[in-house]
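Take a look at this single chain in C-alpha cells; it is the form predicted on its own.
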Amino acid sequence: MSDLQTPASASAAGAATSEAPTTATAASNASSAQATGGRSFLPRNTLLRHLLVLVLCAVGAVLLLESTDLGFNAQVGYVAFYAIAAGGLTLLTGLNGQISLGHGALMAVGGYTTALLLDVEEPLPLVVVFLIAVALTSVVGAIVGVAAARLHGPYLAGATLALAVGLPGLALHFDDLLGGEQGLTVSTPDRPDWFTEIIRTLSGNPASGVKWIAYISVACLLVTYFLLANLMRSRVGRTWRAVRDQEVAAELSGINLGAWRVVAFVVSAAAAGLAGAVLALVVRLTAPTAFTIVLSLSLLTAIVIGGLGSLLGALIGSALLVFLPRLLRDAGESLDMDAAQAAEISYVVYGVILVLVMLFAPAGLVGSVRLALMKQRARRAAGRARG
C-alpha cells in the first residue's frame, strides 16, 4: 500500500479524531447542517451541494460586480486574491495543523511568473498562465514542505519566516530579470469581444478593463473554493483532520505523517500561487515590496479572524482586511480629521476590532457562530431526553 494511500483504518481514525478537535477548528470544520441540528434544503451529495453553492455565488457576484461602480469592482479584485491565499492557508493550518508565515513569498513566486510570461509580444493564453504560475509556485511548495514536514509550532513558523523574509529579496539580485526594487509592470489581457457583449446584455454596462479583470478575479476565487471544500469533505480531508487532531494514532493506523503534511503544503501553495497570480493583474505591478512579511501576516489574521479551518471563515476574514480600514478611514475624515490622520485612527481601531475579535470569539468569526449553533442543538437534545 502506498504511503499516500489512506488505508480504512484511517478512515476510522479521521473519524474518531474529527468527533473531538479543538474548539476553534471543530466548530468552524462542522457542517452548516450539523450546525443548524441537521437539517438543511441543500443536496446530501457532496459535489452537487457544492455545484449548487458555486452556481448561487456565480449569480451573487455577477449582480454584485453590476450593481456597483468601479471602485468597488477593484476592491472587490483585491479581496479575491486574499481569500484565495487565505483558503489554502486555512487548510493547511486549520486542518492540518501547520502553521505559516511564508504564504507571502509563495504568492511572489506566482506573480512574478505571471508578469514574466505576460510580458512577451505573445503571450500564452491567460488560463495557461495561471496553470504555470500555480504548477511553479507547487514545486517550491513542496520543496518547503519536504525541508518542513518534521518542523512543528514555532519552529515550523520560524522556517517559515525565513522563506518570507528571504525569498522577495530575490528581485534586488537578479534585477535585469525581475525590475529589482521597481519590480515588474504587468501586462494585463485586453477584454475579449465576447465579454464586452455578454455585460452589455445582462446589465448595459460599459465593459472596462477594471470590471474584466474583477470577473477573472472571482472566477478564481471560487474554482479554488470549489476545489478546496470537495478536497476539505473528502478522505483527503479526514486524513489531514486526523494527522492534526492525534498524530500518534495517525501514525499507527498507517498514515505517513511526513507525506501527508507535503501534500497538504502543496494543495496551499498551488493556491498562493493562483493567488499571485491574481494579484499581478489586479495591482499590475509585481515588486517586492507586495510580498513583505505583513501580507503573509494579513492572511493569518484573516484567517484567525474568520474561524481557522472554514473556508467562508477565510472570505469574510479577507474582506474585513480589505474593507474595514477603509471604512474606518472613510468615518475619520467624515469627523473632519485630514487624510492622514483618519489613516492612523483607522488602523489603531482596526487593531482594536482584531483584539476584540480574538477575546470574545475565539473560535473566529463563523466558527463562534457554529459553536453557538450546535451548542443550542446539544441544549434541545438534552431538554428532550429529560422530557
Second form
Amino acid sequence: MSDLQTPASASAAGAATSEAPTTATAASNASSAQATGGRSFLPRNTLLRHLLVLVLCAVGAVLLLESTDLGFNAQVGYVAFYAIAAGGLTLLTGLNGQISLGHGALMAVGGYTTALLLDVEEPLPLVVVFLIAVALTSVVGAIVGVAAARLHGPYLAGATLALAVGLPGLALHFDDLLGGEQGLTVSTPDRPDWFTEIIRTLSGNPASGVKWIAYISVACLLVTYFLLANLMRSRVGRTWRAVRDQEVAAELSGINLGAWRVVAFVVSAAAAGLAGAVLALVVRLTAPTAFTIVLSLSLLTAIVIGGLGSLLGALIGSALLVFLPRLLRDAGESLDMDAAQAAEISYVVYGVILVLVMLFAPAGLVGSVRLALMKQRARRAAGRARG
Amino acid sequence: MAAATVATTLAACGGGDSGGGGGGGGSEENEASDIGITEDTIKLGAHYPLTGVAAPGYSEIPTGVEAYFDYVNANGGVNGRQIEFVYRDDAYNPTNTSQIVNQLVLEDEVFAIMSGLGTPTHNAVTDFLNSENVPDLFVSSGSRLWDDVEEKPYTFGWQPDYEIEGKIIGQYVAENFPDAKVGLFLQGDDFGEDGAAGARQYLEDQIVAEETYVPGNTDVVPQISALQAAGADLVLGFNVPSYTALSQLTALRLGYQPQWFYSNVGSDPALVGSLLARFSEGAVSDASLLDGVLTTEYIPGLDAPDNPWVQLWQQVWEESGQEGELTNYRIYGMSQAYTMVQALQSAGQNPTRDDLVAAVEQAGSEWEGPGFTPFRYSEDRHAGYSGMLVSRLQGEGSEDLTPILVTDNGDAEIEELDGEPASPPENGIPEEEPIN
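Same protein, different state: after the form predicted on its own, show the form predicted together with the partner chain.
Everything in the complex follows now, all chains and molecules, and the chain you saw is the first one.
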C-alpha cells in the first residue's frame, strides 16, 4: 500500500464512497507544467504546449517506424488501436469515475462500420470512413451513456458487461450482412503514390502495405491523444473531475451530473469507435471472436496498470498488452519449453505481474512515478520552509 | 534481399565440404533460394489455439506435425535441408492470429505458412499472406474459403470441405434410412451452412427440423428439445467436439434417443469421451454414449490400429519422445506434415515460394499419402481431399459402412473410388519427383 493513501479512502475501501479516490487516480491529477511551478521549456499556453508535444511525438514516431523493421511496424499498429481505445476509457474511468466493461463492443461498432464501408466498389476516402465509424459509435455510446448516467459502480459494470456480451451476437444474427462467425474481411485501402515517394526520400525504405497501415494507426493515435489531452486540460476536464470527486459539491456548483456523465461516455465511445476502425485495418478482419469480453478487460487492464486518467499511462499499458505476453513467451521458449507450455506460462506470469503492480504501485506506473515526484517536491519545499 | 545475398555468399564459401546431408541426391548445390530457405534449413510457420476454449484436441495437432518433421529431419531432411517448424498460440482470436502471423512472416521470415487452424482465425490472415506472396498451405479447416484461385492464389485447403462431406452423409442417409425424419444440428457458421447445403441435396424431403447453435453458448437444451418436438429420429450434427458432448448429455437428460450422425470434425471418441466426463462431472465416464454413432473418415485414425499408416504414425510418435499418447489430432498433424514434405520435394532442390505453389498445383493431385482419396489440386482448384467414407463408432474402433466415396462441390456425382488406398513407403518418407 502506498503510504500516501489517505486514511479516509483506506478505511472505505470497497464501500461506496463520495470521497476522492486519491491514490487510484493520482495519474490524472498531475497539474500541467506551469502550475507545479517547476522549470519547464514548454510554452505556458496549453494548446501551444500540446501542439508542440504533438509535433515532437510525430517526429519521434516517424524516426521509430523508419529505424525499425517491418515486423515492429506491424506491432505498432496493434499498440495504436489498443492505445486509442484505452485513451478513451481512461478519460471515462480516470477522469469521470465511470467504469465500462463494454468498450470492446463499442470497438466492434467502429470495426464493422469500417469493414462494411470499405467493402464496396468505390470506397469513400479513408478519413470519411473513419469519421462515419466514429460518429456511429458515438451515437451508440450516447444511448448507452444515457442509461449509464443513472447507474453507479457494480450496476454500471453489469450494464456495460451486457453490452460486451450481447453486441457481438448481432454479427451472428445478421450473418448475411455482417458475415457471421467467420467475419468480414477488410480490404486494405490502396496506398497512395505520395506515401511511397515520401518514405523513399525520407529513409530509402521500400513502402509496403504494412508500413502504410502502421502510419495510419499512429496518425490516428496522435490526433486522438491531442484532442483528448486538450479536453482533459479544459473546463470540460475539470468539470468531469468535479463530478468524479464530489458529486454534491459539483451539483451545488450548478453542474448537471447526468448530462456530464453522458458527454464523457460519448467522447469515450468515439475513441473506441476509431480504435475499432483502426483494428479493422490492422487485423484485416472483423469477427465476433475478436470483440469478446476479453478485449474489454484487456483495455481496463491497460489503463489500470498504466495509471488511471493518464494518456501516457494508457499508452504504456497498451504497449505492455502487446509486447509483454510476447516477451514472456519468447523467454519461455528460450528455456526450452514447447510452444503450448510457453503460451500457458506467459498468461500466468502476466497475471502475476499485474497483481504485483497493483500491490506495489496501486496508482499505476505513471501515477506512482508522479506521486513519487510530488512527494519529493513537497519534501524539498518543506525543507526550504524550515531552513 | 540483403539477407538472401549474404546467405548465398556463405553457401558458396561452405559449398566445398558437404554433400548436402544425404537425402537430396540432386546434382546442384543447395542455395538460399528464397526467404526462409537456407543451404541447410527450411523454416515453416503455423498458428493454433494452444490456450483457451478451442485448445483441447486442436493444441495436439502441432505436436504431431513436429513429430513427423523430426522424423524426416533425423532421416536427412528434405533435399538435405532440416525443417524448422515454428508454431504459436492465437487462442482462437483473429486479432491474435493476425499479430502472430505478421510476426512469423516479417520477423521469423518463414518460407511458408502451413496448417493454420480455424475458419475465422485463418480468414484474418489470407489477405495478408497473399499480398506478401507467402504460400499458405493446407489450412486446418473444411471451409470453402480456401479454394479461391482468383483472390487467394497462395492459399490451399487440405481436408475435404464441409459441403462434400454433407453430400456424402446425405446420400448415405437417403439410401439407408429412407424413412427417417432427419433433424439438423448445426454450428452457426459456414461449417453448419455448407454441411447442411450438401446434405439437403439428398435429404430435402426428409428434413423435419434445422437447429443452429452459437459457439460459446453452452446451453443447447432449446435446440435439442426442438429436434425432439419435431419428431426427428435421426440427427445430423455439423458441430465441434464440445457440442457433441453437450448434445449427448442434453439428449440423455431429455430422454431423447435418435440415431446420431456426427460429421468428422465432431466425432473424435477420445476427446468427446474426456469432454463428456468433464461436463457431466464424472457421471458419464467414457465415450460409451457414442457407441453406434455414425460418422465419416478421410484419413486412417486410431480406430484402425492395424492400418500401416497408423503403425507408421505410432512409430514416429514413439521416436519423437514427446509426452502423451498418440491421438487422432496428432495423426491429423502428421498427415498434414506428410503432405507438406511431398510439396517441398515436388518444388525442387532450390525452390522459391512460387515454385512451392506451382508444385502443389501441378503435382498435388498425383500425391499418394495417408488420405483415402486424391487431392483436388490443380491450376484452377485449391481444394483438398475429394472424399471420405461413412463408418460406425464401436467402442475403441469403428466399422466401415461404405466403400471410399469421392465427389466434388455443386451437383457432381458421388462415385466409388477407383483403386486402392496407398500404403506408406518403406522408410515412411515420401519420394516425389521435382516438377521442373
